[in-house]
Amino acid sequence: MRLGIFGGSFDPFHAGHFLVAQAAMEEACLDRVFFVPAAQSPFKHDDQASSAEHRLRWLRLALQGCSDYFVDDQELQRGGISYAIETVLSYRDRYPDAQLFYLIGADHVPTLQQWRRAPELAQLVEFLIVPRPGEAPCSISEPFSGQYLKGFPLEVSSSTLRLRLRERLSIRGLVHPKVEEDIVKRGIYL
């Protein structure tokens, strides 16, 4: 079995989330994709617009009927920072014949070598790399090991839409429908 691991913060969760993993399960071939949403990232500190239960809600609510997309909150059940190797790990306890695949962006490229407990890590899964439109990409480093996507490019980010919210704009095609009425409903962002 071939497996993919996504995480990311999802606040919210988009079309280009959904796409990314789309690439990844025809790209490589993947049985399954499961959705990580991080506690915290060591990366952003005092990134989280909304809260680890609107995050979770709105991955649910948005991967409904995807038969092959799951949704994993193990890294909001353990709780502050989310470091990949104890998911990674996790996975290889559940699923020890399982080949493993964890999404990342071009922009974490350069940072491998200072992921927590990272030649474990390099040992223990393939990554899978999201390009960032209209930039070149940088090649992985050993010990690590990985295949960028081709995918489908779609310039939209979390940021992007939170602001877009803020000022009282669209979203509509950037997200899910239930997701977008569920943002506007509580009047999240805003």
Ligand code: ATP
Given for the second form:
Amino acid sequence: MRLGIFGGSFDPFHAGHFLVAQAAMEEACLDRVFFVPAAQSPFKHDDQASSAEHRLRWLRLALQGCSDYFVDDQELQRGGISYAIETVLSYRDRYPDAQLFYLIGADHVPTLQQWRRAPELAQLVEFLIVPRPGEAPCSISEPFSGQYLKGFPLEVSSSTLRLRLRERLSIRGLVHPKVEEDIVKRGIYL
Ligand code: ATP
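The form predicted in complex with the named molecule is what I need now, so please give it after the form predicted alone.
Everything in the complex follows now, all chains and molecules, and the chain you saw is the first one.
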């Protein structure tokens, strides 16, 4: 089995995230993608982050009915700073015979050397890198291995969405309609 692990803050989950998974499914012939929201990203120090409860609900709303996609709340359950290595080790234990892939946007490639227990992580997963508009492709270096996908480049980010909501601009089409409805109804990010 070929399994994709897709970690992120997902604050909120948007169409760019969805298309990262879709590109990985198609181009790397994955059987399943697991979306793993972080309790606290090692690279983000934002006290204003939305609660785990909201972020998890948006993922579930957006992925409802997608039978190959699964939402995994293990990092939220663990709490604290979320390190990919801990999550990947849990997949290695659960699926000892599977080939594991870790999905990232191109903006994360330059940070890989700083990821916790990088050499160990590099032994366990292959990275699938999805281009991100505005990010020059940067080659993946030792000890990591991976491939750049063609993807569906879409210039959307959670921070742009948060800004648009604060400015009371529409986010229609940039997130799943049920996620849009939920965010607007609850007045989140205003
Ligand atoms: P923020 O704007 O708050 O930093 P973000 O939109 O980058 O958030 P994250 O949840 O931090 O979203 O991203 C999770 C993963 O998805 C990262 O690997 C990131 O590179 C990737 N990603 C997010 N948006 C895109 C996009 N539009 N194209 C390609 N990759 C993306």
